[in-house]
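Just one chain follows, in the form predicted on its own, and it is written as structure tokens.
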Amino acid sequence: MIERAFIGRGRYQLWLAGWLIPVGIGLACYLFQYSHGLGITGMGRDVIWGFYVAQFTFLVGVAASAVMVVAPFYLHDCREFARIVILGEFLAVTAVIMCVLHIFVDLGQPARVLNVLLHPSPGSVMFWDMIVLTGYLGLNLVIAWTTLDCERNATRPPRWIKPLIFLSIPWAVAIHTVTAFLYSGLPGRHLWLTAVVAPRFLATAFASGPALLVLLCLLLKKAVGFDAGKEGLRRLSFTIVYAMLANLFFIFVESFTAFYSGVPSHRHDLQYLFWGLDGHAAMVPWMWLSLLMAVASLPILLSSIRRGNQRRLALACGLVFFSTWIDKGLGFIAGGLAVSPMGTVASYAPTVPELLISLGIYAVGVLLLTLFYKIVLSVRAETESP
């Protein structure tokens, strides 16, 4: 099946094309950073994390949000999710190679990948996400392509893919709780020092997953025609709403702990992220953007649910995903670092190579999505032809 990525017409080949360029630009600022060293990203001392691991941390909820369609298709038979369970398996294979990339190059030398493999720690948190991550990466890779290839030749899976597909299920919730874990367990680092924040990452990435997911049928719609099902669509945006709804709640409960405990050190990274901090303000705008992001896409979406409006459906999946793209791609992380446990704040802001860098990785997981799809695609077009 694989040579079947690789068959289309000019426009398709001009799209894959056109992805390799971010891809090439990408790959020689990382050739620049192995040659420099870190020094020419924008973290340092107190910001030992930066651009490359708050994208790590927003696509590992993308990743985990395929549990939403797996768990009501293979667990409830919801047959709503027949036509859009697969590709939600590939948007969550594709989600975790970008968050493996994003760490290959935070590593700064691609050696200091082997100590995880040869000196395993299991003592450490960091060495039990690669553990839920690479498991969670060959779960959904199998259960995808061994579906698919059922489907091809219209025969039933096989009987040792189901105890794969109930592991994949708490997998899904795993892999974004033990990253939770890393952050959590950190002490004077206080927005990160909540229990709320494993729950908190589960609802953004039920929320932002799903609305990529969404914007992905539509756009599929779109360009070849292809029908992920309206009733599918429809009860994915219920899914969306919920989890937003939760997300803010977790919000509001954070800022309440913080602002009426009156506790400073906790009290300062949330002033930091929507009000600044002695002087130092970069993030206001973008926590705003992405709060009110928030909230305007609960009452399009629930409008696009009621009139089956499709544009409203795109507007308001794209509003939910760039507000927990904010959150946690940009907020999250420079919210917990800002202010170090001596009270200084230290502002971070990703350089140039740094973006393009990042911006290469997501340009390799638009070709390897892209790829899955038109296999997917082809086997949908060869088994449904007359």
Second form
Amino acid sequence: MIERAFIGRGRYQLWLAGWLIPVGIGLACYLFQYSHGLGITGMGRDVIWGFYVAQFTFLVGVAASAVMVVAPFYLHDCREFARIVILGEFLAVTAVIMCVLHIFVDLGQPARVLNVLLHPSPGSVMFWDMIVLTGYLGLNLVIAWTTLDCERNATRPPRWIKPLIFLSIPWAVAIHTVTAFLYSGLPGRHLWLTAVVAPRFLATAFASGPALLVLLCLLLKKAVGFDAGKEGLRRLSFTIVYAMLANLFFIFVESFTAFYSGVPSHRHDLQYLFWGLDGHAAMVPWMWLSLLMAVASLPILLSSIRRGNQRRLALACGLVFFSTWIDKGLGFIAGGLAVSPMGTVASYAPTVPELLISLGIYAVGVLLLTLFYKIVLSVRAETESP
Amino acid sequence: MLKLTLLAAAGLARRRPLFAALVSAVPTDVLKPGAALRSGRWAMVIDLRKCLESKDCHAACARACHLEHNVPDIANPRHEVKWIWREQGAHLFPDQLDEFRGAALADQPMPALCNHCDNPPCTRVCPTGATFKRPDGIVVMDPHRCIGCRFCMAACPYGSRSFNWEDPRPSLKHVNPDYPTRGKGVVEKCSFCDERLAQGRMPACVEACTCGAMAFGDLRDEQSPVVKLLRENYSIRRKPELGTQPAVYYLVSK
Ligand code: SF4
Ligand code: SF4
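Starting from the form predicted on its own, produce the coordinates for the form predicted together with the partner chain.
After this comes the whole thing, all chains and molecules, with the earlier chain placed first.
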């Protein structure tokens, strides 16, 4: 099956070759970082994590969101997702790979990464995060590949696949919960030290992931004429609306607790993000933009559902995606580390090589996703052609 | 490995005198088991009254420590590596100093170092066991195992840990050949001078302090100087509300 990924017309080959360029640039920057140390990034003794860890956090959400198509399809037999479900699974696989790469480039001693396995530390949430992420990667890869293979051979999926699929559903929730626990179990990091992190992570995940999936379906339709089915997209839009509403609600309850209680440490990080603290206000426009996009996406989504307008749907999904990306991919880490353990405020801005390394990883993601989707579409084209 | 070789050599030496020479050739300044200082729970007491009065020590504690342990002197504040340093009182004790008597302490520089917490969050989160608490309470770092994920730095609520954002060796003005240097990409911090304790010596900062403001000893031993000081004076610890149970106490008054 795999050979189908590389067979295509000139335009397809060009697309693949084009994305190899940012991969190459990212790799070159990484070699630079590897030889000079992480000092070439914008991180430092106060803001010890930055863009890489933030992208990791965001992408775990994208990976987990596959459950929003897998669960309805397999648990409730929701046929509208028949054409989308495998796209969601391959998106999850790609997202996990991008997560792992982002963690890898963040390590000071990447050559020793296997120490996590050589000296397993079950008391460390990071150890468990690694277990659940690799498990999730394996599950989705096996499930997607096997079901696709059966589709191609017009056979019924083997029986053992069902339990794996059912396992992948709680597993998806687990990867993002464990990722939230990386942060919410740390004393003294007050933006993170709250039980709302895990539920809010899930809410933003279930908004951003399906939004990306909708965008991908619309793109595939434009580029290669693949029709995911109107009903499927409509259902996904509802998922996005509810997840976004839940997210906004969580932001509201967290802000209430922080500001009404008046506890300074609880309040400071949110203050830094939305109003600026001690003259550090770099995140303020971003955070308000994120909030604005989140709120604006809702009426646009609802009207696109009512009218079946795909342009509006694309716009709304774009808004949702970027809103959650700013929230998790910029604000969450920078905000959590803004107030240093000494109570001083530290700003962070990523450097160019840092951004290029991350871009390189995203380009790897685009390439992988292209190859996966190419296989899916060629198998579909074969089985559906009369 | 070294231990195994020594044991094997010792075993052989008993039977063949030729090998005895090998055993006695072990450098005596490295292994001096009899002289090591031992404790049930190491702790430090810093008498702020004495510390703040001394005007001309020029942070002798920090200089001694950093020289001894090959801690680099990096100009870029984002990349600084520090084991013990002077920090404003308001930074050490946020929300703990009132605006009256406390205000006098708020802008005074005082020593900050790893608290060797009894309930250390840094060791809990480490995914490789590269940092761990010894039975005597010292929280140590194994820079050879550390993968540089900086999870321990996110977990330490005191900013006690430093990451080597760049190769520290070019920034070393003098190298102490008796203590290892570190490379880029690993975390390091104060070790309560475990290597000196093993040789029967007090921590470098305690020894260097010109005004006798630092005491070091066993918290489980009623006769130890730290217990005496803590029984007779009122002490505060950093961020007690977090439950980390710091083993560095700061004396503020009788
Ligand atoms: S002060 Fe920080 S580094 Fe030291 S033991 Fe406590 S938590 Fe760990
Ligand atoms: S940076 Fe090193 S010591 Fe700290 S948590 Fe990671 S592996 Fe452990």
